[in-house]
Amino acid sequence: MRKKEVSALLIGRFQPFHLGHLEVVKAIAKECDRLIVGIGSAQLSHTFENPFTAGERHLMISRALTDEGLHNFFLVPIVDINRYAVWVAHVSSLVPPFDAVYSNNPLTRRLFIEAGYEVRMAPMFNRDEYSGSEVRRRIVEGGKWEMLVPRGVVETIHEVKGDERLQEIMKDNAPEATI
């Protein structure tokens, strides 16, 4: 008979994955065998909070992942529904079966935890330094952000021009946008 797998779900915006999340990951790794990391959000793109799509996320946290030699994860975009009621069951019919539920969103955390299931608090990396808006304004303001995130997520926002994309969308926006 195989042994029972235990599988961990970590969601998040990943706008983009940093050294920070790389962290995360990487320390629920070893309490776990499959790792599901739910990529939130999934439908939105070119804003400053949220510049970069699903498959770019995804493409950033897959090859992320590999270089570090990660190889058992599900990444699944996950579309927001805006119904906190149906939320957890939405997310459970997306990803694979999960035993728990790694978290430091207090929304997040009541939902699942009222749903039944196991809520981790996800460890925290040097978060006034890794962050997402942090990066995002780095790269705003033309200064050093590429020592904040993994060499395959440079490689994906260089790729898909995604630092002139920041670049644009707050110049476009400058009287509305703030970082």
The other form holds:
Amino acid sequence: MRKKEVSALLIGRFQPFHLGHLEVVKAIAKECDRLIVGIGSAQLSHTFENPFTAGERHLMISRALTDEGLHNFFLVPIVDINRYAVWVAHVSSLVPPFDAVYSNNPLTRRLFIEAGYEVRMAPMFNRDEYSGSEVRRRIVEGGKWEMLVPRGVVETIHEVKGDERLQEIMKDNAPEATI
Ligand code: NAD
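Beyond the form predicted on its own, can we have the form predicted together with nicotinamide-adenine-dinucleotide (NAD)?
After this comes the whole thing, all chains and molecules, with the earlier chain placed first.
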């Protein structure tokens, strides 16, 4: 019989996946056998807050995890349903079974706790720099952002011209746009 594996679910938008996210993944890998990454707000792309498509985020994360020597993972895009009361059931219907959820997002935590799941917090790593909004801000302003994300994410953003996309979105919508 197959040995029971302990599975963890990590949910985020990963816009983009950065080194803080990678540290969380590495911490989870020490505690759990299998990682499920829920790529949240999968329907969103081409905006300041959510510039990358679910497919692009899928590629970034799979490259980053594989480069880290991690292989026992599933990546599952999850479209928002904006009905908080049934969101956990929606997520659970899309991902493989899991034993614990890792999130620091207060709403995500609250919804999983209310649904009876074990919810764990990962420590925040260098939050001033390792944040999606900081990476996007630097890309838009032409600053150095590459050291804030794993190599596979740099490659993916360059391949899809994600830096140009963000700069154009910002230009087209200034001054109302916020990063
Ligand atoms: P995110 O990419 O900002 O963060 C993902 C996780 O990584 C979070 O737990 C965050 O705290 C953690 N993190 C970020 N930077 C870190 C760092 N430097 N060190 C350590 N940890 C760090 O994503 P998010 O905004 O939390 O994503 C939540 C997703 O869940 C969204 O897509 C949201 O739409 C979705 N959601 C949807 C509903 C609904 O549709 N009803 C309800 C709740 C949540």
